[in-house]
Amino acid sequence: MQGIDFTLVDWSRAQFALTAMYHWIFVPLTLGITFIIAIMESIYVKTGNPEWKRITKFWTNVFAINFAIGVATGIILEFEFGTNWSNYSWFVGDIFGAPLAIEGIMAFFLESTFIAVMFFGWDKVSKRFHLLSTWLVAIGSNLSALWILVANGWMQFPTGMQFNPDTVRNEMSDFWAILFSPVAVNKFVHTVTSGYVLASIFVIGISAWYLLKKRDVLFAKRSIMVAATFGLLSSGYLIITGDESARSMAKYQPMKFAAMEGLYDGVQNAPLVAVGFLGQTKKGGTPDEIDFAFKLEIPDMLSYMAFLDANAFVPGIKDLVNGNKKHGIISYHEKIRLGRMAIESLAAYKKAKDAGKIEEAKLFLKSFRENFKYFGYGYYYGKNLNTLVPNVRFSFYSFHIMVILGGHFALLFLLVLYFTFNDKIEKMKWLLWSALLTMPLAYVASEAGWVIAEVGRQPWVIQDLMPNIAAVSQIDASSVQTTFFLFLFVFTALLIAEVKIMLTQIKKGPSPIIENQLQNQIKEENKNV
């Protein structure tokens, strides 16, 4: 690790986190609102009621504003893999690039082709073809998320690949193992479902504002009905996928799992911290331990959540760092030693092969393959093991904020649906204000999910195989600092522009329809039926 520029590593991480978090402001709304729009248009085509066309057009315009700015941040994010993380880009070979290439060729092509029909095809194509285009845009946007999350899932649980010692690159050996890896599957379904919940809250919140202002009441009620139904169903599935994601994390990323619960000492019948506040850090230990100032626990729940067994042993941070022979956990010291052997064996193999010593090269290659799964730990030889422990405070609070807010969202959907079905939603001012104020909380929960996913796995760019110190490009740290503040300014300006344009569109409201015109359209539709 000599010669590592930690300033460069930290600023490269900060820049990527900045871009990813800004990008994720726009993406979840796109994932969910496209399906809400498709459902609304399906109702229009089924009933022939022009009011549903009016509703669909309004939310399509809102989606267009969000989509345009989201694309800009996404392009920059992908470029950063080449500019700031070139060693990573080389090391992953064709594995990381393949899903992104499929995303561009198939999903983005599908989305971009039919989005023009969705926006401009009203009254130019048949109703059914326009509806098909809207559904294909929704499917395309979610397919884009699929391939990106498959790539991210592989980083969290590398599988379906072989390392080529001659090129020093990972090469794909089983595409289907990568696509259907349990981590990738759980990450995709949980992430897109969270987008559905956020979009539902977004639609409900704006509709609540119309009801509070006592304008476009029919439009608002119908929008709430669709969004609340979609959101409630999504919330149920979000809970299921979150539970599955937790078990996947406990199995494949136990350090992340321990960090998100602030669990330092492994225990059987481990309780789940329902509510807690972290206190002071104990200095001098490895790792530095953080005490709880307060916590409220649910007995046995963490063990059950992790392994579907209330009596199961859940390893803590200390067990993973120092090892636990009773439970078959080897220490980080041992992993570092084996990782160092892998790095040295790879270098010796290449040297022996270049010298024509084939038999000697085979022995070094055998040693390398035996220890390859600890390859990344070798970069931390002789260093403080605390650097291999993620930020516990960030992980703990992000997880618990996400879970608490998720419960709040499900309750909100239930209440909104109940009062809407009973035609009392207009009278429930407190509920309408709650829906409106919940909108920013949906974004907080969405970002918190990504914090636990990415901060919780640090320092790994590829779990156990490549840490961030080995993945970063060898460029000047000052250039990364400069672009960080440039991106901060540009992204903030884009966000402000989106909010301003969207507020203007919301204040303008759905396009007015003259009453006589509406009645004539309804009569015409009835005649056709």
Given for the second form:
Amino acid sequence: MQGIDFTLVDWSRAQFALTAMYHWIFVPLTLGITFIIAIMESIYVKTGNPEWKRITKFWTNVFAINFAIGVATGIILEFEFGTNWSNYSWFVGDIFGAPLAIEGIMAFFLESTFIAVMFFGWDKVSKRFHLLSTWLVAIGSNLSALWILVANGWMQFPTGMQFNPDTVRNEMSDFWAILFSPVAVNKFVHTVTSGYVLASIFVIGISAWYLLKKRDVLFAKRSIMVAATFGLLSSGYLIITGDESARSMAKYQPMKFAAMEGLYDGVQNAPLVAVGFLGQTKKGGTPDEIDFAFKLEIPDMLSYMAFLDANAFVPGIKDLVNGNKKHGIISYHEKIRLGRMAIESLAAYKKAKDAGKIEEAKLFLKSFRENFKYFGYGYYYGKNLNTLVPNVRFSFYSFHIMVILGGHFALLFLLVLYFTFNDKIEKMKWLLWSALLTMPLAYVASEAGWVIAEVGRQPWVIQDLMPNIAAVSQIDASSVQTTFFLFLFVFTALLIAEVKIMLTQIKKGPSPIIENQLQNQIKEENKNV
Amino acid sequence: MHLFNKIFNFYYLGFKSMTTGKTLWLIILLKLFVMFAILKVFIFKDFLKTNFKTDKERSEYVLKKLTETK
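Okay, that was the form predicted on its own. Show me the form predicted together with the partner chain next.
Complete assembly follows, chain above in first position.
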């Protein structure tokens, strides 16, 4: 690539990261809270108890605020593909088209029909139809996320496609291979489950605030009961899917795996860094290396996590960059050579074809196809190899923050559930405060998950095939800078609006209930106990 | 027609009875206006569609960009 403007690449990346991270503030709550609401409404339909209707309606209002503020924030990401990442948009061809079209159609029908029934349909449609609509909104929102995550999964592990050298586009050859690629499946289940955990913490946190304020006690305790159960089950599943994701990462994106553990020298019986702090960067090596200032390790755990074998060899960053013959790892120098050959073969193929030299073109095409899997490495010919290593500090800390917070969430669900079942939750002020303060941490963990997924795979926009320097459009960097700050302003305003409206709604609390009716319910419950 | 009226009334009454929802709809409409009438039209023009007329020209441009190795 001639005249690469790294400022342009960096600003384009920063803008995409900004919009994606703001978008992701709204999405996980929608993914999870819709299921929590569906469970609450199911209890209402089953028991006929109006208190459950009141609970359902309150959380539906909270969902509505989040949905309204967040809706369409993801569209800007699609705009950015066409403007800032045009080479990439062209190169991916129809791979993105199909999943995004399905997502668009699904979202439209979902939002215009079932969400309307969910919000407006109380007492206008039957209880069962309303419940069905609520479940369909929950399932539909999650299925909507599926298509986006499948597209992202394909970028992490491109499969099920054939590159057409005449159109310079990838063409889908196997839809099912893309949909059910191990990376896409793990990405989907792990991501949506993280949304369930975040939403559970959100519901528990707000309910804890009601309990601390000694208001809407029954409402809060019942909300906690549903959310903590849902959250605990989701946490278990989150750990399983996280484990699967790590294994698929070790197989398909070993550099990301090594970076998130700060592992430079590959070893057998590799230990997992449970807690660690990175120290100074030692410059001048190939690649640069960062020491640990402190680390606490679990022996053999990383090998087991990656390959289900405590004795397995886990390659480090140096092994991946410099190669390791013993373990059959090709060096980046060799990959760059092969990638360069692929790029040159593609150019030569086109030239020969245009000149009518068909046999010559066939030979170049053969060479191109043989080396296509290293295509992206070709752009790093003569460049510093450190540019092929992701930011280790970012990767390491985001991964460990996510895991440590995940453990904290599971423990919180367990404690909250235990004390709620024993009817002692109101007295546990420290636990209620802890639940309340955990709310922002759920967002931190959720965003950290995306940081490891996206920063950890740098410089690849499409793993091994297209780096960000080849994907970016040749536009003026200053226009990207301007829109970056414009978005920062718009999204911050939206976030402030969300928090403000949400806080007003929370302070207002659930719809008032006739005192006698509440008293009767409490009496009824005491009788049952 | 009866079904159409029922659907229309369902949405009409739903929107009419909203309280916080009215503010939210205002935010949604404002947001969509900013996105599609300002950002998409003036800022986020599709680079390849704006600069090239045909897919052939676009593919040739991308090929040129992707194979510039010197």
